[in-house]
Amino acid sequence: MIADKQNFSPFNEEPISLISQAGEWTAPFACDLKDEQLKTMYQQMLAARLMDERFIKLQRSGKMSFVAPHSGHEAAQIAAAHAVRVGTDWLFPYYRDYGMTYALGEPLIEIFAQVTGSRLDTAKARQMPMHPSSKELNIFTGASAIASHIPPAVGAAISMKIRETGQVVLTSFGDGATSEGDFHAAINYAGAQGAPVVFLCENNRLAISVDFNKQTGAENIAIKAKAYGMPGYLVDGMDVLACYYVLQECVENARAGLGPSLVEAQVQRFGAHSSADDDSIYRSKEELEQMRQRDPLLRMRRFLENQGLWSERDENLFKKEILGEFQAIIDTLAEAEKVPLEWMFDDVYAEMLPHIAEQKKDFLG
């Protein structure tokens, strides 16, 4: 439990929010985060937004094959990274979660190498873009098959419980994933076994183009937790501190042996579902403009400015610095040699099986 704070009540009717649109602290308890952590959270949100914009430019210039934009999801993603113990707990993210992996500490060069399929990619360019992973940070490799990473997340959490490691798993997914059988099988098993896992649904109400109300008859995702014997929390996903405090409580409750929980962060997806999607077909410019009025970056920036912790000068300096890092990395990747095609045969198994060795031999001629 969070010391000196009110515990959050599950199955709340209105999304939990701690910061107003004007950047005012509205919670019934004091914010106990240090100034540096508050600034770091905002810097990571801003870096994630700028990264997203750069990904789109790289895709349009032919340097990336695919993008799944995450603008509008930054608050939930950065909050999740701060709620877990980095390098101890495990993250099972989905393909829109590069803001989360960046905030966890994944080096920018690894991120850019992965999305561009560079020779410097630690996954050897054998995953499609937007599939984060990190052995050092305990980040399970992202997958394209919707919700397919959720059962392995629960399995890992049950293993941690059996071995009494004190670790926790956090797995994230979109609202579309909750319409998949993998989600229901996994969350049901987690509830039955008391697995130390936190389920984070980044609900942007659009499974590509399918509106939330066409996916479920439930009033929200959080209420589904009742059926699985765990608490469910509805959170304003555009409020990074609300997301952080709720997720921190859920993570520490799981660590204390109190079992799993489901957190629904109601976010907005400012971009298309992916670079293969035309979102203008199913939503208007006016609707998108209304969404942008609730931009999580604007809210957190106003909060920091009200505290005297951020200024226009800080904003400009940070943007210049991070954009410079991006460009230096892109230049480095451009100088790297191309990925050898024969790498595709490596690491399929711990030891190469005879038939794969034969395929490699035939390929190399």
The other form holds:
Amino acid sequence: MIADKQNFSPFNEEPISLISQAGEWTAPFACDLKDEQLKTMYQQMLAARLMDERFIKLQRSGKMSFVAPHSGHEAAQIAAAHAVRVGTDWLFPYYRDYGMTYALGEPLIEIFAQVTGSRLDTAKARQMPMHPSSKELNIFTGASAIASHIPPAVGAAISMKIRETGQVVLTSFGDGATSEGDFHAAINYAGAQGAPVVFLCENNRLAISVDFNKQTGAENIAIKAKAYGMPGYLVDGMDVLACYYVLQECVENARAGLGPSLVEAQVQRFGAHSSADDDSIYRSKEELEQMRQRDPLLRMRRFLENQGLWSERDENLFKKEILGEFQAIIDTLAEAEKVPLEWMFDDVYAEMLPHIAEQKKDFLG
Amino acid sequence: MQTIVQTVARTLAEEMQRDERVVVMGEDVGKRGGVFLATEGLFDKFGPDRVMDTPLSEAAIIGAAVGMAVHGLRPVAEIQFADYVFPGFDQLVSQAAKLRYRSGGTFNAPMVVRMPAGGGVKGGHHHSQNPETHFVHTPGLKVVYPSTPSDTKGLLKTAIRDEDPVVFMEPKRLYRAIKEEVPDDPDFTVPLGKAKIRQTGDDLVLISYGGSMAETAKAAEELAKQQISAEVIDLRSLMPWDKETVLERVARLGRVVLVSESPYTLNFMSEVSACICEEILDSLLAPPLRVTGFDTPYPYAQDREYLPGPNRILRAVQKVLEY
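Take the protein just shown as the form predicted on its own and give its structure as the form predicted in complex with its partner chain.
Everything in the complex follows now, all chains and molecules, and the chain you saw is the first one.
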């Protein structure tokens, strides 16, 4: 399954996994990540989980209109952020990826400002919650239309290739997105061009309520890469280090001119599709309980504890610290002024067109 | 002297020469030079990295253009026929059009999507349509539809230099029908949103754009023979459109006929007509009349009859004059 660290074999039948449920390193090569980075990865996973829980509370208290929980996806998302070069490479994420953009360095204040539709949102509170965007960090602004960000991701990668910038694109999406025409159009074009792009499918086997088996007749998503002329890797998406090493290899292969890859991270969605969904209609508590046994946080925590890098005390301290940070941000946001009404009319075009100026004037007086 | 389609190719070459970020992409735009030869000679001059043959996928073409534009290129994408834009329509509507707005102005997509449009070429319903209403109805897109070689040059240059996505519709039945001298100046531009008065007149105003300008001009010639003097306005640009000129000229004469070959219901001229009625009703001597295509798919056998030809325009003029 794994030849060596820098050469995973594509079209593997069993998902690539590097740490066991008990947190033991099982790979035939040494883990060369520094202790600090390993700890950071776990801390970001934990922060992402707590962020998710905080989002749900904010939604229930009326401060957010919508949440698409990412709990269960943390390993894949945090790994992706570590696999790319921050500020050089570009991310084209989807709406369940706040764990990823947070780990890439998107400031918490920006994230919370976006999801609460605050005046402090860098995107001027134009989008519903769960749509990351950062010009500074090269995070392409999110779009709700499923898979519609994948063709632009490929376009950016083609631009990187023809201008020889040495950059790479990583774009992520769920399993449902792979049924969209845009997925096919984009990955097909990337294959034909040998564009430096990594496609990351966070496959939680549910598109809202629709089971993976109704999404495709293929045995998995990774195998589809074959038809597009690129390697496809099946990865245990609950194993942050497996996700990291595979994605990192794909990113660096892309940078080296070896073309695109498709990585399928097999994750679990612990929450409902969104705050507007009731998943008890289509899956049982027992099923969910079983999934949670494979919690990516538990596995990474055990791994760190086995190495003597983490303890119950560290866990409690970090939780306290991050929850305090959340609260401080929420307090700051509570003091922000309302989003100005006139912002509705800005940024449709570089310069406001006369008819929009007229409508603005009519409306605001 | 050059045709519209020659002007497209020459203008693209000039813009690619001027700005190395300008790239051309689409189906058959490379060695083939485009099925209409609108990109003729570009591949030999600028090579495969700047004149890119793409897969047969409008979603890939328009979507990738968005990504290229965001990353710093200035892509000019060709959709082989406007009728085939729909697989890429979501990329225009959900991605290109909303990018600046949804990112709070931090991202933008300076790109042009060119597409030959319009009927009268025996193309049936999948090679004849005029989908401009879809684009005009999508805030964030600009829409241009020239009718002459010179305007094609000036507007295409402006579109390529614009910071927002521009849908550039080309009147394909006029591609080779008109020849004229085109200004040599490599910086000759025509602003978006400025109409052109093709002919001044005293009895009524005829307004049109794109391919229908040809039939409108013919109708004006016929009217001249009958001693009826029509003012002829070419809108050239639909988003933004030159409301100021239209209202001023229509208010002066009080009578207007609006000609456009796309279907009647929600034809772009419905918008022009509504603005005229809302804003200068008191100046009107007759209701504005639209002469358009029909609310049917574009037919094959009745290819010419579907178009708002000179006779239909003349009948409308008569009604407006006799009102």
